[in-house]
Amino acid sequence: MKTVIATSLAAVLAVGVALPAHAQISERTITVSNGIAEDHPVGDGVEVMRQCMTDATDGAWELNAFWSSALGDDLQATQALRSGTQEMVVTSTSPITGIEPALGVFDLPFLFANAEEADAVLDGEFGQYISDMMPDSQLVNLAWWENGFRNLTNSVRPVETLADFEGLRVRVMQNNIFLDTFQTLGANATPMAFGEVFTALETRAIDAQENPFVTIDTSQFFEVQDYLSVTNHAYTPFMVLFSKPIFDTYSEEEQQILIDCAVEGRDVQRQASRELSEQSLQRVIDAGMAVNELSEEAMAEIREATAAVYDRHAEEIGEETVERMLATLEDIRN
C-alpha cells in the first residue's frame, strides 16, 4: 500500500510540475475587426497571429476575424474595446485622435521619407512612448502594422507643382490635420466617410482623394480617377488593439502570448504590405492611370508651404510628441 501512495504522490507531483507552462491558459474566443476587406495584408497578418495563438495555447483560443467595417467603423470598435465588450480591432491611427490625440503626429504631412524610418520609429523608443499612452484611454497597443503611404489621385490633371493643388476637390479624412494641410496647399478639401468616395468621385461631387496604392486598386479607383501623383504626404501606421478591461483579466503569461503573435503577424502583414503595394500600382498602370513621380524640387517647395501646419497642430497633439518625434526621425537620419 505504501508504495501504491508512493507511486501516485510521484505521478500527482509530476503532473503539478508539468501543470504551470499551461496553467495560466484559458480557453478564449477573441473577437478583431477592421475596415478592411480579407485580402487586404492585415488579412495576411490576422492569419499568422490566428496561427500564432492556436500554437502557444495547444487550440485553446480562437481568433474570429470581422471585415469590412462588420462590426462598425474603425473608431465605433475602438469604443466597444474601451468598454470591455470587444476584445481587438486593427485601425489605422487617423480615426481615433479624437481618443488619444498624440497620434496625430503620424498625420503631419511628409513625416517619413521612407519605409525604413518609420519602421524604426515605430518599433524604437517613440512606438513605445506612444504605446504607453494608450492605457489611459483603457486601450493596449500591442503591435504597429502599417497602411502605408498616401497617395493622390484625380481626375482633372497631373499634379506635378504646387500649383497643380490649386483649387481641385479633395476628399480627405474627417481629420483637422488632413483637412489643414490640403488646404494649405491650394486644395478644396472636403472632410467626408470613405464609404461615400466612389461614388462621389463617379458623379464628380468631388475631383479627387488620397490613399495608399492597396486601397487605390482594391477600391477600383481607377474606373472613376484619370491620375495618380506619387506624394507621399502620409505614412498612416496600423495599431492592433485589444481591450485593456479584458487584457487586465489575462494571465501574464496569455498577455505575453498576444503581445507576442501581433508582433509576428506584423512582420507578415509589412511584407505583405510592400509586395502588394507595388503590385497594386502596376494594376492601376495597366487599369489606364497615368502616373507621375514629383522632381525633388517640386517636391522641396510642397513641404515648405505645409510646414505651417506642424505649428498650427502642435499644441493639439502635445508639444512634448512632435519634439521628440522630429528628434527621432533626426537621430535616425544621422
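These numbers were taken from a predicted model, which means no experiment stands behind them. We call the rigid core the largest set of C-alpha positions that still match within 1.5 Å between the two forms. Residue numbers count along the first chain shown, from 1. First, how it differs from the form predicted together with ligand KDG.
Relative to the superposed core, residue 298 undergoes a C-alpha shift of no less than 2 Å between the two forms. Once both forms are fitted on their rigid core, the CA atom of residue 219 lies 2 Å or more apart between the two forms. With the core held fixed, residue 199 shows a CA shift of 2 Å or greater between the two forms.
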Given for the second form:
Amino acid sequence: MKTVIATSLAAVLAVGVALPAHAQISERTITVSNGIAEDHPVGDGVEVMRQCMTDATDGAWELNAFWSSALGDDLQATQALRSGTQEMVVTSTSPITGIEPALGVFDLPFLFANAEEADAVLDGEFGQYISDMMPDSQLVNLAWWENGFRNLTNSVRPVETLADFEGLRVRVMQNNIFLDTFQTLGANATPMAFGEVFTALETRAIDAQENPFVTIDTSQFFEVQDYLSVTNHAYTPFMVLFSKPIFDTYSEEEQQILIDCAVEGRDVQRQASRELSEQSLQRVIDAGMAVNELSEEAMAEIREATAAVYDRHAEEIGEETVERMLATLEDIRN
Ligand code: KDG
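Could I have the structure of this protein in the form predicted together with ligand KDG, to go alongside the form predicted on its own above?
After this comes the whole thing, all chains and molecules, with the earlier chain placed first.
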C-alpha cells in the first residue's frame, strides 16, 4: 500500500513540477492613460508595450490606452494609481512633485545640455535613486521615457531677449519651480493642467505656453500660437508609473514582464520622439509659426537670470537630491 501512495505522490509532484510555461501569469486587463494625443511618440511606446505583453503572456494580458487626459490629468491619474483604481499612467514628473518633491530636480532650468545627458542620468544610478523613492507613495516607476526639451510659444511677439518675456501671460505646469522660473523671467505665469491649455490659448486667456516641438505639433498649438522661440529651457522626463497596490498582487514573473516591456517601449519611444522632433518643427513652420533662435548673449542673460532658482528650491526638492544630480552631471561631463 505504501508503495502505491509513494508512486502516486511522485506522479503528482512530477505533474506539479512540470507546470505550464506561464503558471505564474493570470489573465489581466491593464489601463494606461496619458495627457497627450495618441499620435504623440508616447503612443509608439505604448504600442510596443502592448505587443511585448501579448508575446510575454501568450495573449493573457490586454493593454487599454486612453489619451488626451480622458481619464484625468497627470496628477488625477497618478492619484488613481495610488488608490489602486487604475494600473498605469505615462506622466511628466513636473505635475506630480506634490506627491514626491524630489521629482522637482528635473524642473530646474537648463539642467540638461542634451538628450544624451538626460538618458545617462535617467537610466543610471540617479534615475534608480529617484525610482526607489516612488514605492513610499504607492507607485512603481517601470521606466523613464521622454517628454523632451521645452520651448516657448506665444501669440504676442517673438521672444528674442530676456526683456521680451516681460508681461507675457505664460501657462506653466502646476509646479512651483516652473512658476518661479517664468516669474523670474518677468512673465505673468499661470499654473494650468495640460488638458486646458489649448482652449486657454484659443480664447486668449493666456498668451503663451512651453512644451517640446512634438507636443506643440501633436496638440495643434500652431493653430493658436504665432511665435515659437527655441529656448530649450528645461528637459521633462516621462515616468511610466504603475500602481503599487496592484503591482503587489502580481507574481514576480508578471512584475518582471511589466518592467521589461516598459524598458522595451522606452527605447522605441525615445527614438520616435527624437525623430519626430525635427519633423514637428518643420510642420509648425509650414503651418505658419514664426520660429526664432536666441543669440548666445540672450541665452546667457536668461540662464544667469534663472540661476538663483536652484538655490531657492534646493530645500523643497531635497539638498541631497540636488547635490547628487549636479555631481552626476559633473561626472558625465568630465
Ligand atoms: O500627460 C502628458 C503630460 O504629462 C505632458 O504633456 C505634460 O508637458 C506637459 C505639460 O506641459 O503639461
